[in-house]
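One chain comes next, on its own, written out as structure tokens in the form predicted alone.
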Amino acid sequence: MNGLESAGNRVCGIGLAGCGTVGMGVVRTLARNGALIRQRLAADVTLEVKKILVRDLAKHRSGEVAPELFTRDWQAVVEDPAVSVVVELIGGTDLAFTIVARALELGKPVVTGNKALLAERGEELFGLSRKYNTPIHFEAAVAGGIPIIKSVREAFVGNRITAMTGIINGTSNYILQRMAEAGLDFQSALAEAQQLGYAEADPTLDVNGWDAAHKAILLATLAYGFPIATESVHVLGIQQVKPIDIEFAKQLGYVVKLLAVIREHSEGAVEIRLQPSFVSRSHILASVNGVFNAVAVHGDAVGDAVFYGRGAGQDPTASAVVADLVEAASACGAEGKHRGFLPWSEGGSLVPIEDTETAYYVRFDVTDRLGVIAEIAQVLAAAKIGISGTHSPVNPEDPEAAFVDMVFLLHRCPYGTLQQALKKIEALDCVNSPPVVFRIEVL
């Protein structure tokens, strides 16, 4: 049964599969606001936790949690009879899959935060969450404590979806503002994150693009209705990006993002990528600094609408998940239709990442020699690739040495031409590495 009764007031009892930060952050919500909750909901039902789901009962947890509540057993949390809904808070996707897709045959409802469940796994856990007619709610899954999946889900709900442009990485954004800053290479400014407590001791998913490329996943899924398979999106990291960069960047009046753009095209083909873009200064996620998210969404009904916040951290990722658990409860023993998401599309297609089309900044190292320009212009002109211009940065400290990165600017150009085209400049005997491409954005 969904709920227990007592004294005329429903209890709903929770789940809790996880409690580090965003777990506390959860208990101590519930605990603060609960009254509050109550009268919010207009219903006589209390938010209570039953089990916790923890790795070490040794731990110290302050106090604040009855002891006998925690334990190590999943099942002894989703199969209790008390608890009505599961809240996943463990991270990764094996244990977690377990969980929730056990909770849902027991037509528990399931909160979770986990992006990278649902993008990796979320085809499988939909399926079930349609089979038993039993909801997954991941609102902290997005951005934190914005509330992006529910405007995306029900705000929009009337409109066409064009596009989705956001900022969806705080630790990478934290990086990049303070190279833009400071002056700090990548790896200085990553490990100040890490002292701050802005990035964790492995930052591989946030600098590598893939915590937000999940992200981004989850919201076309959610605009556009059908899965999208992880291995098919594009995602560029920002450990290759320089001082150099950001410096050139500024000069030119753009500021450097790691920007996940979600784009529906005229023939219904989602475009879907995650790169470090060149951002005009002018534009609203320029101002977007410090570990705080946005997403822009333009509707074809509503025009454009901007969403900004914390988008990670304890208290902001509690207040999202608290707001699931509320909707859950809510509906725990409704009749009818459940709210929780499903993709809704028979079907849908991403735009190859060879057919998108923007203009470039790509930098190239290269030996310091005559014709060096020449010899890489003649290959983008053969590719039919514009170039609006070229720059061989100077150290001011000593301008007679040799430069090593020079800059070209290009024209719009399909993102496939602009591969082959630079893998036959990467063979010219003046370039020593790969060259870093990043995409200059019209938003």
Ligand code: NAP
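For comparison with the form predicted alone, kindly provide the form predicted in complex with the named molecule.
All you get below is the one chain by itself.
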């Protein structure tokens, strides 16, 4: 019976690929709240984990889960007739792709928290989802425990979504806050985030902005319906953020956030970008700290709505996975068109990053000698970029230092114009390394 037992008291067999931070959270949530979930479901369905895929069997001998459930053989999980729904929580885009593709081929609904997989290979997978009439659920892939996928897809289905702005990487938000408040250096703050289970297996994706970019791509695809090529999205991470930036932002009434900006321009083109940004301290997103995420959505009917919650970690993410599991299990065995997401628009285009406009904070690492500011200002003036302020903080331990950070605040201009000017400035012999650029956002 494909994992479903007698009608009226069905068992929906789950094949769990991955039992790390999130997978274990799913096992525990089902154990803790299984009876409650059953009571809440209109259909009487019991969710039961039948098989678990892991890499290292020795790691899973605590006794918390029956040892016979574990296997290193992915096919034994996906192809087990007792498994009706496949939950992919191993991460990565290779084996994860194989698992999801095979599950869809077998007509088994998939639940995944893998934003990298869907952003990089979503077009192929949603193609299979369409072909085999089998849904992919992915609430956990964006903003952890916040139900933003369901909200955009269902609650806001009657809206034209004009903008979504978000803090959607818990690790980098946690790092920025710990640097700002506890004075931690970047590496110590990252180590804490890893310890707490927030970071990806390879934390490079968290700090280089790509984890958030994958999520932004998914949000934009949900709102605008067309697949978005990862290489067309402009992404800068937080690796270059220094305490001086955070301090400087503070003095000016801003906080530094890794911000995802998604905006529909009037001509139907969509702007998507990820970049460390100055956000006014009075804006609601400025108070989103630690592992918390927030997504501000603007719909033409609903106006402004803000979603806030834990964006990573075991329990919040398991909460989203279990919600999807319940949806998949409820529909399991039912005939008809599946209710999962499928891209619905063939058109759509991205606004070239060069054409996007904001004000900017730019930090230059310069050799401090007579005329430095004038040399930089000259290039900016020739490019018709206005300067609203400059600052060169003095290091109290070495006030005569030859190498200093020099900050310029710049008026709004197209990013392409700024880039061209910065190339010329970088070529000046007083400038020692590529300038670091933050957007100053008006939200």
